[in-house]
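Just one chain is shown here, as structure tokens, and it is the form predicted alone.
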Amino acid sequence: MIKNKKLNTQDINIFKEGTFITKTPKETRNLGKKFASALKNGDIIFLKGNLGSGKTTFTQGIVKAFGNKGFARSSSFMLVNEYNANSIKLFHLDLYRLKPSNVWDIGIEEYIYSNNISIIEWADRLIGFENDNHWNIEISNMQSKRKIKIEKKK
């Protein structure tokens, strides 16, 4: 387990499989910013965790790292937020309000196969997704800290 290590943004291999501890929302956003250095066009990120675990906070760091001036908000009520960031779009999808049987009805394939970056909260509702090539991020609360497990699925 890696704890409180200062990350070199050029060392993206640290994100292939690692567990990180953050103590504040700011640290969680900063980890998201550093993780963004490992992303490329077409990447899909599955964010898993309970309500309030920090999924959107982590996403805020990713969005900021790509140069978007806006503030990433939870997309629970809109399902999808789109951010223009430099030469790429970031799609922040939140499947919380959908039943697994209805996820494909919103045209989700237009986002995840767009060659942009898709960040999907509550990705466990995305049944039938055949692409094993994605990032899996699990965030859990541990008293006043967050445990963030990141792994690249191939």
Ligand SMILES: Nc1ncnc2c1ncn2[C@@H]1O[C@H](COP(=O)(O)OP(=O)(O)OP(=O)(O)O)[C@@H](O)[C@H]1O
Given for the second form:
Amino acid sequence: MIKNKKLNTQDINIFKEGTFITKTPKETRNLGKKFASALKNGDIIFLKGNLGSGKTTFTQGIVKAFGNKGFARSSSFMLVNEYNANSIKLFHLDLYRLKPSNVWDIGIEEYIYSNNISIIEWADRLIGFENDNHWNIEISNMQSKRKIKIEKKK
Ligand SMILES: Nc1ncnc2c1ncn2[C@@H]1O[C@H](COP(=O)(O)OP(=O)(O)OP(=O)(O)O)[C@@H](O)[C@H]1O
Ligand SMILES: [Mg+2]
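Having seen the form predicted alone, please provide the structure of the form predicted in complex with the named molecule.
First the chain shown before, then all remaining chains and molecules of the complex.
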């Protein structure tokens, strides 16, 4: 994995603002797994990026880090996948099929304000969300490489 800083996974602050390049799906999954160590109850993760950029692949790493044997699948057919992780739950939401105007009709606040962890693909659909204390992850693709920009304001 190439990145702009030496990746010391003990130091979770590297994820507060960092850009990482992965060359394979496995590297993306591993980055998700390491990133998971920075997560706390109530965290909300926005995942943005084109179709096939690697949002679900990154999520698979997070799900794995929380000790789930089940593999995160693309939630294209389901709006929400739920995983149990010790005392908390991990919600993997995919808003791709929703129009921005319908996003709030599905009761999404029950997930994101539940004090569990919510990972949201196509979070750009979530218009009107007022909380700048979430993780923002943007994935862009350049052939098989992925540029993964992670930031959290607070
Ligand atoms: N470095 C890489 N990281 C992640 N995925 C990669 C990488 N290189 C190639 N791929 C391929 O890109 C695809 C990423 O698919 P994935 O389902 O994770 O994307 P997504 O962003 O969730 O798409 P969607 O918007 O359709 O939900 C997979 O087919 C994967 O094998
Ligand atoms: Mg996906």
